[in-house]
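Next comes just one chain, in structure tokens: the form predicted on its own.
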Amino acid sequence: MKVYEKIIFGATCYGIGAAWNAGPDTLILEPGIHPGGEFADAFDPGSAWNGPLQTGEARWFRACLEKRNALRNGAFHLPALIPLLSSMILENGIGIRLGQTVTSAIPENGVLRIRTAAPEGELEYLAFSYLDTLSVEHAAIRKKSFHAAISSDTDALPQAEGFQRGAFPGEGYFKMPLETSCTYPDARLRLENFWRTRPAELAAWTVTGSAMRFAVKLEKTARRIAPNHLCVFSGNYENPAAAFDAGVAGKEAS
């Protein structure tokens, strides 16, 4: 069995950044069907997009979004994230396997034996190091929210709490803070109930979709399980560019 230099769980913005210059002996295992799910599936457009970036790769990444008109004056068109990350993976030759949920990472004779649940059954991989960019411990959650994409025929921006504008006229996102114990069905029900009696500022806006996962922030971005087993939650960064920047720089990994 091939031994990878590094296996990364999650085709997240941080995970792709960590794999960017890592070479062919790095493999990303992604449980979903597309990259960037920590922001895209949570309907989280991020914040502080004009903040400083440490690496040239991250500045290029942000410039690509601006060139595509997906990033304007600090407002982000979230649907642009997945196509750009996908092209980055393909054009940079980053190894990736989709539909792979890591179930365990067990030390064994100087390497880690990583088991995954996949459509074809249980699979195993060997790696000298393992980087988990997706897993969340419930006890470590500091903030939790449920987001929705909203749209309107008007260009007027509401002053309602929880509203965040998108890059295009009539594009917006709504953030509903939750207690950490709230379940997904309850969150959807709360959004529906709130929207039925929403404030007048949001009367002209319509929900076009609700998030497939929660947006969460942890108490600590990184935790080290073992010398060769590191967890860095990509969703803890302010926006996709900041997460990619940290991954390329190896921030939190030292």
Given for the second form:
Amino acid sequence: MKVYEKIIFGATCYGIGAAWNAGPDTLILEPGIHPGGEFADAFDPGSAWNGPLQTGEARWFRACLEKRNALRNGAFHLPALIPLLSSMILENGIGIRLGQTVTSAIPENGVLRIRTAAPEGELEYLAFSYLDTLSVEHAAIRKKSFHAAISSDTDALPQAEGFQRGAFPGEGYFKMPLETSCTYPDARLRLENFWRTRPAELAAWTVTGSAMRFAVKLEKTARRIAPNHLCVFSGNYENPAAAFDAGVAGKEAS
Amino acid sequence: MIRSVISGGKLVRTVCDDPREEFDIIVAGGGTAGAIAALAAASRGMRTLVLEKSCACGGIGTGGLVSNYYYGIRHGTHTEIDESVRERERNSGYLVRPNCFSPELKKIELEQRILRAGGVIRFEAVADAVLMRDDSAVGGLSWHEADGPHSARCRYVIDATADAQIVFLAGGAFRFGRDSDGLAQTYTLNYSRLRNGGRQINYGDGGYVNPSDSGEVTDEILHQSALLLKERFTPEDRIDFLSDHFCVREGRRIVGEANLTLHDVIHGVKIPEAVAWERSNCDTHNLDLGFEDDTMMLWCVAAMQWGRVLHIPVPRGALIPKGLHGILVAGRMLAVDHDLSQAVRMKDCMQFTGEAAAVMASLAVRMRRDVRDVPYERIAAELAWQDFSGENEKILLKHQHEIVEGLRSPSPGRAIWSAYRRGESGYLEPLLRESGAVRAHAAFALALLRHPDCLGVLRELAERRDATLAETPRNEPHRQEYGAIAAYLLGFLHDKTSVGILSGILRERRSATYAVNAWNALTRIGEDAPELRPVIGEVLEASALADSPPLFIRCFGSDRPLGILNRMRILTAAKLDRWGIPHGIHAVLDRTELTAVEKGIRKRCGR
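What's the form predicted in complex with the partner chain like, now that we've got the form predicted on its own?
Entire complex below, previous chain first.
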């Protein structure tokens, strides 16, 4: 059985960054179907897009978004993220498997035996190191919110807490803060109730969709489980470029 | 208990501890069928757990953004839910597209109803093993959540994973795809977008994929997603968001206690013990129809019945995996053949199969019997649907003069099928000597009856690439020119005389339809006539090695071109290998960068 140099759980922005210069002995395992899902599926367009980036790769990534008109004056057209990351993965030949959930990573004779639940059943991989960029330990959650994509024919989105513009007129996000114990059914119900009785200045805005996962921030971005087993939570970074940057640089904490 | 998984492609069973948690029914998958199954089971007083890998219920109908209905029969719990969603939509401020329901509000309606009925929902939960009481009895599941592994016992599992994942992990038998190249139906990757001032869902097809092969899935999804990358994003034509559901029309289909086929449905075979009804046309999106089997080709192409709406009973046995106990399926992995799976997959029926599975499982739990031993009358009484038996036979024209009249018309499909089902040819033969399209129509009807007198007309039609298109109720893109239909039928009739004509068609590559039909015909003739294999083999090889003209189909509902040359190369190489004819196609394939799907076909062909 092939022994990978590194297996990365999560086709997150950090995970893709970590695989960017790693070569063919690195493999990303992603349970969902969207690269960058920690931002894209959480409907989290990020913030502080003009912040400093350490790596040329991340500056190129941000410039790509600007050139394609998806990043305008610090406002992000979030739906551009998945197509761009998909294209980057293909063009850079990054090893990746979608639809695989890592169920265990057990040390064994100097390597890690990583098991996944996959459409093919249970699959096993061996790796010298394991980087988890996705898993959320409930007790470590510092902040949790549930987001909705909202749209309007007008562009008068209130400059209020919880509302964020996209890059284009009539494109916005509503971020509903939650206590860490809140479940998806409760979050959706609260969103519905809020929106049904929303303030008059939001009357022209409709909910086009609700997030496909919670947006969460953890107490700590990075946690070392063992010398060859590291957790770096990509969703903790301020925006996809910052997460990608940290991944390329191998930065463990922000 | 015994933990059962497929590990590294092999069935592995190991003894494990009994889980402490217990339910009457565990529903694996809270999607289209599973959410309704969970609600129906919990409403019947069953202690019910539903495991859903995403963060919401409803599957394709909510997260997948398919928020309208295609045909179907509005009957059952899901219709009440849809009515409640309509109520919820009023003054909600949620987007509701014309003739659609709000997928967001349906998520809420489904989960709130399940919870109110006492059901337990675990989101972001992936089933990873089946717990068995013995070699054949399913008795629980184990699954993975963010906080680690979980497991529970149960009396019945309802596999609503869409790909029969639980049946697969339990070692049950299943089928996949069509016989020719092993491909199933095309998929879509839906997304919400703003275009022309309105919000639409893009449903355009992407191509083929085997959803139980993560390599193929990865390749397809990344390529499809990358196609959405624009040189310059604009506010006028933009994506709102991409669905996190991969909208697959066909995955694994179980081998059931009863196995339903399109052939049986369109031939009026009586199907007992229906627990649900589908109402749909045989809605294949596959535009390379020449790779489908004869039943599909005769029904959809030669008899032009693609758009014909059928009433299809789903028998109880189609929900019961053969050889396994304590488990039922609901949703698109029912025991139907590939042909019929293109009809029996619409949301109305799929939701209703969830309800049917829940009723069957609940009765089995209450009566402490295997579901096979629950009296059918008890099941039917709880489901209480209208019986549509005999409905499909109404399309048949009863009298000869009606059939002849139909064959003289520009829309001859119903008459061709009626003539075939009637089974007599005498009154059709004189029509071959008339002028105009009736000759072709009579020839098609006689071809279905395998009557050799039609061959002359078929050869003529194929030789001149007759470009006539019949009128059909929906004038769909599946309609084929008479020349292409004739090419297929010449193969169906194993007409050795037409090898020259068919070779010409294959060489010229007028269109993918012509090429695939001619390829199909030539390989069939070669199968039947070993003496012709060297001649046919030479034509097939030359065609496979030629790079131009390009050979592609357009995906249904989208403009995406889907190349089929490599597929034809792979199938040709396999055929020539089998015939013992040396060729150079493997060398070309070895140098070609194949897609994951093409590699899969090649692997299935033994390379």
